[in-house]
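Starting off, we have a lone chain in the form predicted alone, written out as structure tokens.
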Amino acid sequence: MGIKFEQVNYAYRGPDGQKYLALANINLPIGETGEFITLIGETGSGKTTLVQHMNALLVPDTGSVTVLGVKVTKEAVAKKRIKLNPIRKKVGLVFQFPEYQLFEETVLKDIIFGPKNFGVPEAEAKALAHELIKVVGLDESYLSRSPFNLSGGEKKRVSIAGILAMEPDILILDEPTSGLDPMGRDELLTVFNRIHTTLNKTIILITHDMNTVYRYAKRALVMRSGYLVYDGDPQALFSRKNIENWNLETPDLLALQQLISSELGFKFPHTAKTEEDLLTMLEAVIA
């Protein structure tokens, strides 16, 4: 098991001194490999708080989070029974705003910073940087550039390369495609899918884009007011009841298939997940 939440509760303390519930009785297992999970929910639902528990940036008020065999509890951390840095190396978290993770004068120095801090020889770290810059869809010429002169999408790719250089078992991405145009979004999602398939990494991706959930996820989680209200198949998520109850948008491809069915009376054998699948079914129906 990669990560396991057991009866986790967590509350923030506001400026007025009152506690505000962020996570309520979370029970959640996540595999170490093979998972591509999307995490969705309205602003303030607890998504970011949940993933920050996955690499011990936050610690449960009650309950426990076991991360790759290490059980994290409030008491264990307070009494320094466990070390948190190894957890953060194994579970990489890419923040929504890459500027928070980029600070060196060149892209190369940014990517090798983490590995060097964990004792990786500089030559080995540099070789890894040359490999990973291509994994995230950039060429090696970027290594000599300043990260602060890059576009938003390029900065995100560099921040992902920096986390991958730590060789995490699990990769968490908080709103990685926010602010990108459709082409930039699709390119970055292709990168994540390639990382998932070629490196066999478990990917956990926070998103508000239902098209991403529908097309790429193997598993969908929905947070609402601190509670985990859905954990299951992404396509089954988009029932009329769920869409209405949780203010979800219908994915474009599903909306198109529903429109074709209602307007033309076509009966599809299953729900299409890609445009190619939809065209194949239409050709079969027409034939």
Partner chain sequence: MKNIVIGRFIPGSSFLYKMDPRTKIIVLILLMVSAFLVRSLSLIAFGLMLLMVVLIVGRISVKRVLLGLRPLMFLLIFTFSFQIFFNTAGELVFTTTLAYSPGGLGVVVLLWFFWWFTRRRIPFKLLYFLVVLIASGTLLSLFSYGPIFTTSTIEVYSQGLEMALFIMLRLVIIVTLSTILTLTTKPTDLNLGLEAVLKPFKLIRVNTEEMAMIISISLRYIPTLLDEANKIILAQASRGVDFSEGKLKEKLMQIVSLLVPMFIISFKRSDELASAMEARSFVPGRPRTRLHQLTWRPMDTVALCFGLIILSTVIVLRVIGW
Second form
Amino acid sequence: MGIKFEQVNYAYRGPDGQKYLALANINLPIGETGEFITLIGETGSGKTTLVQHMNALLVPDTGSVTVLGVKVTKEAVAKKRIKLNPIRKKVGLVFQFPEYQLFEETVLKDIIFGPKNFGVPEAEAKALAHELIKVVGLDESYLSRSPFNLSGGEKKRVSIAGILAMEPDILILDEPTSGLDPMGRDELLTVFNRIHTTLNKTIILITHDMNTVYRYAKRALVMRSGYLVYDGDPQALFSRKNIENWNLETPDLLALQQLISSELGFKFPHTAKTEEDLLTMLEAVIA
Amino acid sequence: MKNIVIGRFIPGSSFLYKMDPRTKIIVLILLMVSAFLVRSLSLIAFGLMLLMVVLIVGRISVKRVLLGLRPLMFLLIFTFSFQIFFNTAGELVFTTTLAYSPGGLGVVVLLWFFWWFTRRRIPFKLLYFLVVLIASGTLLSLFSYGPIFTTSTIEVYSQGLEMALFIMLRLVIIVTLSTILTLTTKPTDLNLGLEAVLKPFKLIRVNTEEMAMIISISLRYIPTLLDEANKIILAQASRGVDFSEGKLKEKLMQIVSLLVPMFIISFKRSDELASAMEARSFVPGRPRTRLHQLTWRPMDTVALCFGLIILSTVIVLRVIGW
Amino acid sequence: MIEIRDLSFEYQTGKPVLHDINLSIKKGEWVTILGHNGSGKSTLSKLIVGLLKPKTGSVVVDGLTLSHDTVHAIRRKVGIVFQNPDNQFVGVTVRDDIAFGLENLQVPREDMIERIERFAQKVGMTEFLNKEPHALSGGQKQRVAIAGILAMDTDVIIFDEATSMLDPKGRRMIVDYMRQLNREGVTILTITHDMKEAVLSDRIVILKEGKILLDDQAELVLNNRDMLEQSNLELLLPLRVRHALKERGLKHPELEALLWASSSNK
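Could you output the structure for the form predicted in complex with its partner chain, given that the previous block was the form predicted alone?
Every chain and every other molecule in the complex is listed next, the one we just looked at coming first.
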């Protein structure tokens, strides 16, 4: 088992001193390999709080999160019975804004910062950086550049390379495609999908883009005011009646297929998962 | 961060809350000046009593004010002990001889061991420390088992005692006064009040409006920046920065990994904020109208008179030699 | 309403960010500037209100040519909602933030109070007037920004990627206000790379590497696959499907009409 939440509750203290429930009785198993999970929900529903428990940046008030065999509880952390750093190496978390982590003079130095903290020899880390910069879709000339002179999309890629360099078993990304143009978004999603398929790594993605959920996810989680309200198949999620209550939009592809069948009476054998899929079915219907 | 009491507004409804911030600032200054002009212990003690009455009538919890004193505890104790031990004017009121002998020292060492292991469980740490300190002095002066290596004498003089009390009371009064101001005045009102009170400085070309704008924007962005700092800490922690461990060189790196993003983000933020302000027709130095306006009530006149009466009384008393 | 003539701009000499831009926006029109990240589209909005100084060319707003003397008059006519909700919230509370622009324009206090009430209500933020920014969502902060601009009696509102940091709910809300304001006669300029937002406007201008690639009616631009792809943008899904069917030699007039209709807002 990769990560297991058991009856996790977590509240944070707001600026007004009041306590706000951010996670309410979360029970959630996540596989160590082979999962592609998207986590969705409105701003403030607890998505970021949830993923920050996955690499022990936050510790549950009650309940436990077991990460790759290490049981994280409030008591265990208070009594220093467990070390948190090894957990953070194994579960890589990319924050929403790359500006939060980039600080070195060059992209190379920034990418090897993580591995060096975990005791990886510098030469080894550098070799890894040369490899990873290509994985995230940039070329090696970027390594000698300053991370602050890059575009938003490039900064994002560098920050992802910096986490990948820690060679985590599980990769979590908090809204990695927000603010990117369509081309940049698609390229990045392809990168994640490649990491997922070639290395069989579990990937967890926070996103507001339902098309991403529909296209890539094998499993969808929906958070709402601190509660996990849905855990299951993304296709099944969007065929539910109450998704509007959760403020989720219907993915474009599904909406279009539904429109075509209701307006023109086309009968489709199944719901299309990809554009190509829809086109093939349309071809069959028209011919 | 959570224990900062100075500068924190606590909502309430007593007369102190309804007063104009300008009045509060001016009266605060008047009373502080008075506290500095007073020279006798009895007068300053009377002043503190008066202040207690204000606290009670103004329904301000004494505990809050005491919390405000906490950061100054060290200073208070330092000046107090300095006066007691080194001021040798007046009559000798107390003297004792400390004898350093193996037995006495042994008992004292045992006492400090006991302190070391129990200090975490006692709520009033400083008080506990003082009690143990005085107890060891007492032990040394009373017991002497075995040969005496050396002795030392402690002498306390009447003026030293008086001055120590006097300085301590004055500090307490000043801190309490400023705590009352910040406790009962919203930061925005405080800012407006400060701007109004500082207006005369315009004559010497200090731009008080810009200063007020700077303060108000700082007030607006402090929570945002704290939140951001916290996120950066978490982001670097997930790259293996362990803030609780590390050698000096690593510690330095850890700090750099926090400060650089913090600076970069803050610069970007201030740049965007400046654009947004300019786009909304803000021109530094140009006159603006104000949504918030301060209203002077009869109560404010009363308070101001009260402050002035105190100050003039103190001046008169000082002139006639009290 | 806005006339831009031969406008060029560069941050560093030799590296033009905008090059020979000519653009005219009529009163009451809704124009979208589409472009990928780094195409210079946000620089354009700053040039229009004089936050940046052009290298060559001119900007005329409502008959006033932008210059040192007219810049303040122009800023009264053109308001900008910026991308980051947090970095344009000046006030300590919602009320103070809406007041900020009015204070700068030296609006009398009585008038100010009335306008704050009116425009807070217009964007549905009346019950939040005393709230501090950290208690608001991104969408709510952007609504406050809109109210702050409307209160200043502006004729044009530029939405400079104003929805890109919001969640879908916040985005929908802001887009709804754009539509409503445009119906009420406010001239709107949206700067975005979101095709779904672009669909709503009358006209679309595609910006690529600082130059105008295309400037035409929204429907025509949206269907121009070559131009969109050249600038890192994509066709809306129904139009992609329509193109693909055509390429495969499939004909179905009803389906084509449906695909066309579903990608248009009119």
